[in-house]
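Have a look below at one chain only, the form predicted alone, in C-alpha cells format.
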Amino acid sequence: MSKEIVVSGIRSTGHLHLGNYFGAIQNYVKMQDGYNCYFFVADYHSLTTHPDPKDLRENVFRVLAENIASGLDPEKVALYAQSDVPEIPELYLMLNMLAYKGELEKVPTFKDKVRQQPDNVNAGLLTYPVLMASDILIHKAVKVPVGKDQEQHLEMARNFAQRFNMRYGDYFPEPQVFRFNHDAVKIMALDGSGKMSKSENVNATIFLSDDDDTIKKKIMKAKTDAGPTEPNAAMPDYIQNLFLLMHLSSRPEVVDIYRSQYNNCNIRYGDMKKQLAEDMAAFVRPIRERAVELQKDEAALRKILKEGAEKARASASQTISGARKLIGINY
C-alpha cells in the first residue's frame, strides 16, 4: 500500500524558533515513518524581501541544519532546497493563468505585508499563494500540515487545483489540512505580543541557536503579572505561555507543582522562570549543538540537498509531464 504524500516547507529567512519546532517541525518528525514526506527550504518565497545574496546561503543550511538536528532524517524523508526543484517554477507560471488579480490582492497575507513594506509590494508578494500552490500540488500532495494564518493558502491551492481539473482534465487531487492533533501548538512570544517571530521581536524568542545563558535571560523577562488573586482563577494568555513551555520542556511533576501553586495563589513567578529557564536551555542544547556540528561540514549538506532534489525531482517531474500533456504543450 502507497503511502500517503506530505509537503511542508519553511522559508530560509531568520533563525528557527520554538514556534518552527513545536508547531511544525515536531510533527515533521512524526510524518518521516508513516508518510511520503517532500519538505524543502522556501528559499524562492525568500526572495518577496530581497534578502542579501550573501546570508541566503548561509540561512538555507542553517534551516537544514537544524531541521536535522531536531529529528528528520534525510533517509527517509526528500529534503531539498526549493530552487533545486525547475519544475516548481514551471507549474508556478502555468498556475498562474489560473489566478486572478482580485482574489490575490484581498488575501490577508498580502495586505498585511502591503502595511509592513510599502515601497515593496512586489510581484512575488501578490502571487505568494501561487508559488506555494505549486510546491504542494508538483507532488500531488494530499496533507499539508500548515497553522492557521496559512489555511487560506491552502484554500486557495485546492482552488487552483479545482480550476486545473475544470478546464483540463481531473489530475491534481486536492490537498487538505493535517495536524496530528486538533489544535496545533501555539507559541507566543515571551512579551505577550502575540506568536514568536523570527523578525518581530527577537528578545522575545527563544531560537534553536540560543545559547544556554540567551535562553535565561529572555525567560526571566518573561511578561508575568502580579499572580492570582482568588483560587483556580482564568490565566492570562502569556501565563498559559509560560505554562505551555514548562509543559514542554519540564518535568510532569514539575508543572504540577507550579500549577497547584497558581491555583492556591502562592505562586512565585520567579521560581517558576528559573525552574523553565534551566529546563528549556536543557532541551534546546542538544538541538543547538547538532546543528553547529552539522554547518561544520558543508559538503555533506550539499550532499543532502543534492539527493533530495533527486527525489523530489522525480517526482515533479512526472506532474509537469503530465500538466503538459493535458495543457498541449507537448510538441
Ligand code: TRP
Contents of the next structure:
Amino acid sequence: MSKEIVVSGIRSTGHLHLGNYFGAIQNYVKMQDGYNCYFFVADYHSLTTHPDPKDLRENVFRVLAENIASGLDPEKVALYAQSDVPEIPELYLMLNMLAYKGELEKVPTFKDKVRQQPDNVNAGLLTYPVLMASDILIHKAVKVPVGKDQEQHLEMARNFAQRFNMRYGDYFPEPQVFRFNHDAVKIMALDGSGKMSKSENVNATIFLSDDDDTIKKKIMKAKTDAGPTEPNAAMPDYIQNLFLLMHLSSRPEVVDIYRSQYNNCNIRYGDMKKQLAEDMAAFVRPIRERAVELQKDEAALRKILKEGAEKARASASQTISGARKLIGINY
Ligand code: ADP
Ligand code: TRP
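Can I get the form predicted together with the ligand as well, since the one above is the form predicted alone?
Everything in the complex follows now, all chains and molecules, and the chain you saw is the first one.
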C-alpha cells in the first residue's frame, strides 16, 4: 500500500523553541518512516511582516538546521523552502479565484493581525489561508500535523479543494488535521503568561539555540508560589508546566520524586527548578550543537534545500499540470 501524504510547514519568523520542538517537530520525526512527508520552511508566509532580507535568509537556514538537528532526515522526507517550488504560487493564483473577500476577512487569525498591525493590512495577509491551502493541496496531502490555532486554516483548505472539485471535477482530496499523539503537547511560557512563542514572551521561552547558562537562568526565574498547603492539591497551570517540562527532559524516577514531594506538601521549587535546569540544558545541548555545526556549512544546507525542492517539485508539477488541464489551460 502506498504511504499517506503528509504536509506541514514552519514559518521562518524567528528562533525555534521548546513549543515548536515538542508540539510539532518531534511529531514530524516520528512520522518520517510511516508516511510520505513533505516538510517545508514557509518563507513566503513570513513576508507578510516585511522581514529584513538578511534576517529572513538567516532564519531560513537556522530553521532548516534546527529541524535536521532535532532528527528530521532529509533522506527520508522532502525538506524544502516554500519559495523553491514555483508551482505553489501558481496554485495559489488559481485558488485565489475561488476565495472570497468576505470569508477571508472573517478568519480569526486575520482579524488578530488587523488588530496587531493596523498599518500593514496587506493582501498577502488576507490571502494567507489561500497560500497555506496551496502548500497542502499541491501534494494532494491528506494529513496535516498542526496545532489547534491552525484548524480554521485547514477548514478553509478543505473548502477551496471542494470548490475546485465542484467546478472542475474531482481532483483534490480534503486534508485533515492530524495529531500523532492524541493530546497535543502545549508548552506554556515560564512566566505563566501564555504559550512559549517565537515572538512573544521571549524571556520566558526556551529556544533551541539558547546556551546552557541561558536555559538555567530562564528556568530559575520560572513562576512558582509558596507551594501546596494540603496533600494531593490540584496544580496551578504554571506548576503543571514545570512538571510537563520535567517529564519531557528528566528520568521518570526524578519526576516521581518531585511529584510525591508535591503531593506531600514538602516540595522545594528551588531544588526542582535546579534539577529541571540541568536536565533541560542537557536535553537541548546536542540539538543546539548539531544545529550550530550544520549552519557552518551553508553549501551543505543549500544542497539539502535543492534536493528537497526537487522531490517537492516532482509531486507539485504533476498536480499543477492536472489542475491546468481541468481549468482549460492546455493549449
Ligand atoms: P510560533 O507561535 O512560535 O510562531 P508557529 O506558529 O510557527 O510558532 O508554529 C509552528 C508549530 O509549532 C505549529 O505546529 C504550532 O502548533 C507549534 N507550536 C508553537 N508554539 C507552541 C507551544 N507553545 N506549544 C506547543 N506547540 C507549539
Ligand atoms: N500557518 C502555519 C503556522 O503559522 C504554517 C504553515 C504554512 C503551514 N503553510 C502550511 C502548516 C501548510 C501546515 C501546512 O504555523
